[in-house]
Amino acid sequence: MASNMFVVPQTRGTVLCCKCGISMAPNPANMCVTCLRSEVDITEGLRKHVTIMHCPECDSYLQPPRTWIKAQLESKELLTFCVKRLETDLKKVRLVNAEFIWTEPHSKRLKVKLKVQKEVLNGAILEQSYVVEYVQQDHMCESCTRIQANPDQWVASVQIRQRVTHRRTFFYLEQLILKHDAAVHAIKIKQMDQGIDLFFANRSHAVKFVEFLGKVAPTRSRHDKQLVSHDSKSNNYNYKYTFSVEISPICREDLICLPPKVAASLGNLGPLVICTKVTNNITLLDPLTLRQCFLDTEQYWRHSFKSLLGSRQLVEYDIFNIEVVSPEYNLGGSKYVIADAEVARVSDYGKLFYIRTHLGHLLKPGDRALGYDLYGANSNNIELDKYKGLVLPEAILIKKSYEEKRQKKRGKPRPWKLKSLEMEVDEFRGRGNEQKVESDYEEFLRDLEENPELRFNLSLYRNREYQLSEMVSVSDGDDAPSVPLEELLADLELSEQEDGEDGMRE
């Protein structure tokens, strides 16, 4: 019934504005907008001039009491910051819109136009926009001051050392650090003789980094502190903290002779073992029996031992004959097959060896392999002497060699590349070691190509300079292993990379 009721259409009449007399639609204040604006100023009592602190070094603005917010001119963050500075004022009115008015950057003034609404005079809501001027005062933020005062000022340092002759571990560690952003807070990173030094502004950052290391490598650490200054009135003590981290000298592909105690505790693992993987556990594989064992960090450091032969001592062998002896075993994801092989060193074809190897699944007659030459090696190892009556195999093969195939590709850039940390190189290190370092790095890159599980934890980037066409022409079935393109991350632009570097240093 209600819908059938006749409702008189109501048209609003016009009244005269009580001040200026122009005809207008009636509103709660019964004044035209201009008269109302002239009458009531809702921006009365709101601040129109504000001072803000700006740090010219790092382009950030102070939010009292202590936070510095980094923001570009005329950016969203800066607008949010400016509006936040007016928070107390804006509680009285309702903010509808805020935007920047362009000012000359050198004028040190920022202008923001704010549109606000407020209720006035019996219910009429008035909207008005006004301009707030921010005067930018230059004031260096604390971190910049500290850096300026003494650029080498650090509070905590972490010294990582590994007593081996190569730097492969540190290349790998560098990539891990980059992937996990563990060195974000480091002020400075220095490359030392057998390790890396990192400097932090805060003890907790250093502790966090040491813990990170403990998770990715078998380490042993100790820490010390040195008193720098002491305020007797407030009993504040300033220290410099140093953390010394030692990584175990056992690396992948090392040949190790286990001390009798350790061998016994691992169930009489044949004293000669190969290390296959190093994370915070060390994986040991006996090549003759295909038994695998894990040593975790604590266990290792309880009876620490060194390796017998390292990757520098690898020698190339030519395979003449392979006879598979055992079925395929799957040990923790990798397959091994025991085989008897007839091999000879590439440098000396005169002497043939008949050895047992665990690489039966990879090798075919005519292949080349890298292994340790125990026949020709003169080992000076205490542990080895402890085993009386131990018969050493003449050679132990470690991995297949792709040297010939790599010859074809020599000089051509790889389709992928790695980022690197910014490190200071100590001067005295540079002499004569350049060659070694470069060949080490090349080895490391080859390692990455051959081992997908190594790549697992790292980020590889596409190399823009690499031309795809060349890849197509060289495609035999038996190609040297390379990184499939799907695994590569699209590379970052150069400018972004620079930003990334900045982010790493505080």
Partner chain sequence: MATRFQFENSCEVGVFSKLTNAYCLVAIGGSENFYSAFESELADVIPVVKTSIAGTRIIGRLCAGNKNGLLVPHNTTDQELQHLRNSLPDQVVVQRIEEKLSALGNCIACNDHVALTHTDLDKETEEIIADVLGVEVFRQTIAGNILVGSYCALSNRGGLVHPHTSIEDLDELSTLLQVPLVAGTINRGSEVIAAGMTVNDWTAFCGSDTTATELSVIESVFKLREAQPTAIVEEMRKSLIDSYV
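A quick note: this is a predicted structure, and the numbers were derived from the prediction, not measured. Here, rigid core means the biggest group of C-alpha atoms that superpose within 1.5 Å across both forms. Positions refer to the first chain, counted from 1. Compared with the form predicted alone:
- After superposing the rigid core, the C-alpha of N30 moves by 2 Å or more between the two forms.
- Annotation: Cα of F100 displaced by at least 2 Å between the two forms, core superposition.
- Once the rigid core is overlaid between the two forms, L448 does not reach a Cα shift of 2 Å, moving by less than that.
Form predicted together with the partner chain already given; the form predicted alone follows:
A single chain, with no partners or molecules, comes next.
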């Protein structure tokens, strides 16, 4: 449009309200908003008081006829539940907005402010807000009623087992369960000799938990059911379901001799490899060539091999000389450098070993490392016997050792802590077994400090008993590794109940 064109200014006309005579913008009813609301109440006939059923045990609400919905106070789920209870009323009007009005948590009252619209006189649209009060009546759901009647009455159980000599896998699995709230529906958790038993009041909760285990670890499972009772007249049957889940015995830092078929399927890998990571896949690394391969759950259980040597057979070595022979490689976020090393067992300096290691970027003369002593090991492995003429290295180093530096901090609390599940302990455990579990837990905590990738999926909390001024945000090169303070900030604050010593392990 040209700038010199004449534009007629547009003005909005006004009319007088037919009731009170004030000037207003015209509308189909020719009434101002105040007079229109005095004449018409669009909330008439809509319920202002509603009674809802609330289970105080599991904090859930009854969605008629039989569905129980778990929701926290002033959450989106609870607001959706409250609005759905007015579904028949809201068919008469149009819902614009809904929000909670604060009430005392112990008042047994919920207040929701609703804003609705409706077409009134001569097509005019009126908008109005009103408050609906929900009265909570305590009524236990079927699952909680069954539990209160008999706490040991369960419908489905999940038995998790791993045939190894330590419990570090279950300590890690416990933290994953807490991180994802996977055992929130468990009635009881019991710690057994080689695993954990979880009991559920519903079969679907057990199935969901078994699916969760399959996503975080290489597992295989089978299930069975036992008839408890039946009613021949109504043809109803009550069963107890048992799910048996077996976790692969391959653990991180294990030395493995691959079966010939598996090695051939992985491009003639190994055959001596190190397990560097275990999720629902097993990550294998050849320490001599830095080749890395992955085994999924199906591939592993098809052959179901075991470790040649485990973490309990690690031997401490002194490093006398290191000569780097390759550039640095980055495999899956981890750095490796091949180097020739001159080492000797700490317990026996009479024999020097000249070996090749993948830890050339970490080790230097004067350090100590943990590795597997193949020179003095008496291994009875079927897969190893299948390789004719295989020359075994005298030692394979696994990781750098910080035992001497940790001696200075022994007895001092860590600046962080972990939560733990409430478990019942089986009666099999004696004093010696408790010491073994404590030793395994200490090894697990050290693994978390040394391996940032291992604690990536876990929640670590600040230890309030530890002096903040003594915290070290970044570990020095000459000190034992520790958890940086930055990683604790994400889950820094805990509620007073969670911060109690009963639910924490230091």
